[in-house]
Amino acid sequence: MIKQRICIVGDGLSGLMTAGVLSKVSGIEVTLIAKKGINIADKRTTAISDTNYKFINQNITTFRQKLFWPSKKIELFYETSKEKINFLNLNETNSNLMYVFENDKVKSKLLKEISKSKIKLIRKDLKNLGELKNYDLIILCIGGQSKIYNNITKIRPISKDYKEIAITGYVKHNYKTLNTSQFFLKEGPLAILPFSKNYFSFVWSVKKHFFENNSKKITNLLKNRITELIKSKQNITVSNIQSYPITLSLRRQYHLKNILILGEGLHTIHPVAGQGFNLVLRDIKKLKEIIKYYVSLGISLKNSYALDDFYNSRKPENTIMSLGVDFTHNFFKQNKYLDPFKEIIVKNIKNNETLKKFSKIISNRGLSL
């Protein structure tokens, strides 16, 4: 049987994970094309659900448990003028709610797996898609801003500029216990994500003007805000501070002929719920299932309905989840007229066991129930 050829463009988390997963499908050859030169260090962390963690471990053999820091408890707080309301606590006893990993370390492991596999790694600067005409399937994982997408999608995406900046970084600490937490603060949502015994990462989404006005003192501002939230006077060290603009972008067209967009190029959402890479992993899982099915039937991917099947199966969840995150962000934004009503709502959420159960299922499995 002649093997079908799949080309993946981009060596970010999405591209590397897609290459590693699809290389396990028999009957295909995988080529990964990455830019020349040294990659910029990605000193961020990523959170994934328990089901996505299991999916990764089933498909990537070189990963070790200690790369992924488990969390059995997640706490959500809403800041009012008088207090911080702990309105939702999610707990698990027999399993984990989520895992957090350092992007650079996981990318390094993925590259090692690829170097030991049959995946062909080519480092070149791709100028146009015509160079890839000999492949049966082309998957673009080249971020959200590439102009190459303009040659594929003629339908305008759903887009929104939040006019916000996400501030990320690491915190070294000596706290004995620290839970994964999300604080909806007056400046914007701040997430605390433990990824080792003495380190956690944070993501603080703030208005652009707030960031610009406080850029020179952002480290001290972060230290003071975090120690206040954790209610501790212990000294902490903040490092690896990075920032990037926050936008919403949802493609309404996923593919053209045998070229598919994947990763941030397909959907970029607000980080408030930590669902961005979870959606990417669910996309990869479904794509693997579809490719495996068509290849097992001996049908050429280049002339099949494989990408139509992928579009029809993944677009509903990607759209609903992304707009749901947008709604959540808008709900918790400060508004002097609506804030009194929101206080009542969040206080009632605390004792709603049905909502807790539903929240755990959706964050773990998405809408693929």
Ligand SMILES: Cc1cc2nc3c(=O)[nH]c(=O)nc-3n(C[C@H](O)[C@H](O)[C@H](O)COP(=O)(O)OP(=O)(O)OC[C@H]3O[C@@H](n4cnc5c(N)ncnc54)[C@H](O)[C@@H]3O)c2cc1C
The other form holds:
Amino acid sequence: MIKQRICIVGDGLSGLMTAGVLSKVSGIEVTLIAKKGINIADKRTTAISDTNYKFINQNITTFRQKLFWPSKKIELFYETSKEKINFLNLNETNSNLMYVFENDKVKSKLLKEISKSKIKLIRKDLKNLGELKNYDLIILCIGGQSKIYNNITKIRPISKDYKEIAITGYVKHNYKTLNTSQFFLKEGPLAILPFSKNYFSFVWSVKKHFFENNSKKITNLLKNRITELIKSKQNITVSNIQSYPITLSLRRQYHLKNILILGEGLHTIHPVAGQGFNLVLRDIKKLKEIIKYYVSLGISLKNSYALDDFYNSRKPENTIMSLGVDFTHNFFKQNKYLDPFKEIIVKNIKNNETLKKFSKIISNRGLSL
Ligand SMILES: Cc1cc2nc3c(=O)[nH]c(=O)nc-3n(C[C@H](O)[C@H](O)[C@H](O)COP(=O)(O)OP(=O)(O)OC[C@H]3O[C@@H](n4cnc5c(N)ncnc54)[C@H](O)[C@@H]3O)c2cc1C
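Would you generate the structure of this protein in the form predicted together with this ligand, following the form predicted alone above?
Zooming out: every chain and molecule, the one shown earlier first.
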């Protein structure tokens, strides 16, 4: 049987993970096109759900668990003018709620595996989709901004500029116990994600003008704010500070003929709930199932309904989850008229066991209940 040829473009987490997962499907040959030079200057961490962690480990067999730091507890706090209300604690005794990994480490590991595997790695900056006409399926994982998408769809995505910046970085500390926490602060949400014994990362989403006004003293500002939040007397070290503009962009068209958009190009969402890459992993899982099915029937991917099937099965969840994250962001945004009501709501959430159960299921498995 002649192997079907799939070309994946982009060496971000989406492209590398898609290449790793699809290369295990029999009957296909995978090529990965990535820009010259290793792109691992991403000093962020990513939190993934337990189900997605299991999916990665079942599909990328050589991954060592050491790269993933488990969390059994997540705490949510809401800052009012007087206090910080701990309004939701999620616990899991028998399994883990989520895992955190360092983007650069996982990317280098995936790249190393790919260069040793049967995946063909081509180092170039793709300019023209015409160069890829010999492939049965083309998957573009080229981030949220590429102009190449204009050749695929003229339909404008659902989009919004939050006019916010996500400040990320690492903190070295000496605490014995530190849980994954999300603080809804007056400046914007700040997440703390432990990823090793003495390190946690943070993501603080703040207004653009706040970031610009404080950019020169940002390290000290972060140090003081974080020390105050975790009520520490010990010294902490803040490093690897990076900043990312925050936008919402949801594609309404996913593919043209045999060319599919995947990853940030399909859905870029607010980082407040750490759901972006979780959605990508669920997309990859579904895409693998669909490709496996068509290939097993001997149907050429080039002229099949595989990408229509993908669109129909993933678009509803991607849209609902992304807009849900947008709703969460809006709910916790400061508003002097609504804040007194929000205080009442968050104080009551604590005792709502159904809501706790529901939040855990949705963040673990998405809407595939
Ligand atoms: C601050 C922040 C925190 C986040 N935290 C979380 C989290 O905790 N949990 C979670 O699930 N998600 C999170 N996300 C989302 C997550 O980071 C992304 O979903 C993930 O990194 C996937 O990105 P990507 O690979 O699709 O795109 P990118 O990382 O943008 O990669 C695109 C790649 O394509 C390459 N490329 C572009 N054009 C070309 C071309 N023409 N030819 C060849 N190569 C090309 C680029 O060089 C790049 O390597 C977060 C996002 C942000 C901004």
